[in-house]
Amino acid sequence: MTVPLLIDTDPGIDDALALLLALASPEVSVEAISTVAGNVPVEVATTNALRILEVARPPHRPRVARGAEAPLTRPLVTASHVHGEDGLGNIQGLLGPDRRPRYPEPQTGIEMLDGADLILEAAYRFRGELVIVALGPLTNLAIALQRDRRRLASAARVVVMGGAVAVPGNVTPGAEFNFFVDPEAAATVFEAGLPLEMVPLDVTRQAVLRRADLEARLTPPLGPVEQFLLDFTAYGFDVAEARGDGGIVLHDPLAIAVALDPSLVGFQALHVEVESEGRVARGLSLADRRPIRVESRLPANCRVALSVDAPRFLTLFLERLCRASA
């Protein structure tokens, strides 16, 4: 049987090759997408997340509902520098052979329930089944939290791409992105005692796809959704590799895999709160890892990712994506 999946998110490039990894894995079931503000305001996150769907086209359409427009309580910062203005790579401007936009205004629609709600209810309809997988700030999760923390617990497990533990962070030299738009969410959601499993930068950063990788897997004549990975990566490479990263960071389709396949990491349960008020150390996820007895710990509030088998992960990645795309 396919496990549930719930996706929030905020696409954003890497955002749309976790969906696509996700949309083209036989262990799960994309049930349903909640977008919501970060790497690009929730309008565009949207709009974005209804195009992977009509590019991908899967036989089973997840709803997708609009969520958070802004954080619990901070003005929206976004990283428009790192996935373009429209979030994927700017491909709006792209024309096809016709000289008709390559990429038009999605024609499907969304549901009428918000974000946090359609957490709610996917959670209660797979009651001890659902995986959620959150990609961006945890906006819409505290936001479902305040509405019915009991119907929220009732999901299987809650992986959250986010956090730096024992490297830097990608903000701030203390802070995650996605912790960083949104502290306070984030720090209600890992105060609430659900299922967490943190995949923070430590595992991440060792994800790295580069464009001669994805370019040898993807040879003429393209279909959609190889025109499509091309088009949107794109952009990613070029920061990246002026960034000096060698490629694209696979932060959110690590986090998916994670949910597909624990064993490509290696957890440890941890303590971890995150810095809401301070003013240098805003977004900070902090673990108790002091060498101390576990015992003698704060108790733990989740599992953390600090190990990935990064070439076990590629494969998988670079598979699943040329082999949908073919």
Contents of the next structure:
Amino acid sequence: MTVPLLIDTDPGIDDALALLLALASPEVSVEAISTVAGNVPVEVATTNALRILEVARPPHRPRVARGAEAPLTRPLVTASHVHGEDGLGNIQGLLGPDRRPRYPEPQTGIEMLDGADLILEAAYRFRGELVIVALGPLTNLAIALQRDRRRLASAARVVVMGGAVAVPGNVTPGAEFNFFVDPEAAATVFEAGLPLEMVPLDVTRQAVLRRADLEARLTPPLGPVEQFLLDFTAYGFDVAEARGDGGIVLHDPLAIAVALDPSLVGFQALHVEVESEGRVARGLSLADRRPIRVESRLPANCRVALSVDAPRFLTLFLERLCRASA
Ligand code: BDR
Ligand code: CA
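Next up, the form predicted in complex with beta-D-ribofuranose in place of the form predicted on its own?
Next comes the full complex, this chain leading.
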């Protein structure tokens, strides 16, 4: 039995890698994709989700719905400096051998319902079985909670890439991007009593894809997915190397991998809250890790991944994404 998956996402280079990983994984069936404003505006994120599907051509095409175009109460902050103006490393201008755009506007359409309603519809259709993986700001999930908390709470698991527990943030000293962009949404989701699994920077920063490791796997002749991988990661590697990161940090692919195989990470059950009112602490995720008896701490509201078998994850990631040329 394959596990039905809904991916809420703002592609984004690492989101694109995450979607390709999920689509190449036999344990799951990607049933739905909801897009959200984050790395790029939601229109661009939606175009990118459709483009990824047009290149990957999965036998079972997931439903796609456009989600929130702005955080719950704040103006959108994007990350085009990390992901390129088009969110996929500026591949829009690339030409194929016939001088036509290599990645033309996607021709396939989206659902009439919005991202939050697609999430609720999937939670109902796959009652008790749906695994939701959230790879962007949590705006769509928060809206879905406002519309029907019980239905969302019927999901089997909600895996969230976001936050920083015992490490610094990546936008401010304390805050990770997805929680920083929509802290009200993140706070709402963490208070809602969902079966949450948090995949924070503590573990994702250990999951780094080096350019040489990807290129070694992609030898000609390249299929469309392999060519796409090389094209949209080139800019990400340039940015990462200029920052001294050593490669693309696989934040979102690790969250997908946790959905596929939770044994890749070590979890701790903790109480986590997200700061939505603070100024310097906007978007900070605060876990109760006080050195007191566990029973005296605030009751756990999620399982937090705090250790990871990074080599095993990277092997899985490369084997699945580069299968055709392996
Ligand atoms: C998160 O921020 C985004 O830029 C990435 O896609 C990832 O979801 C990491 O902080
Ligand atoms: Ca993302």
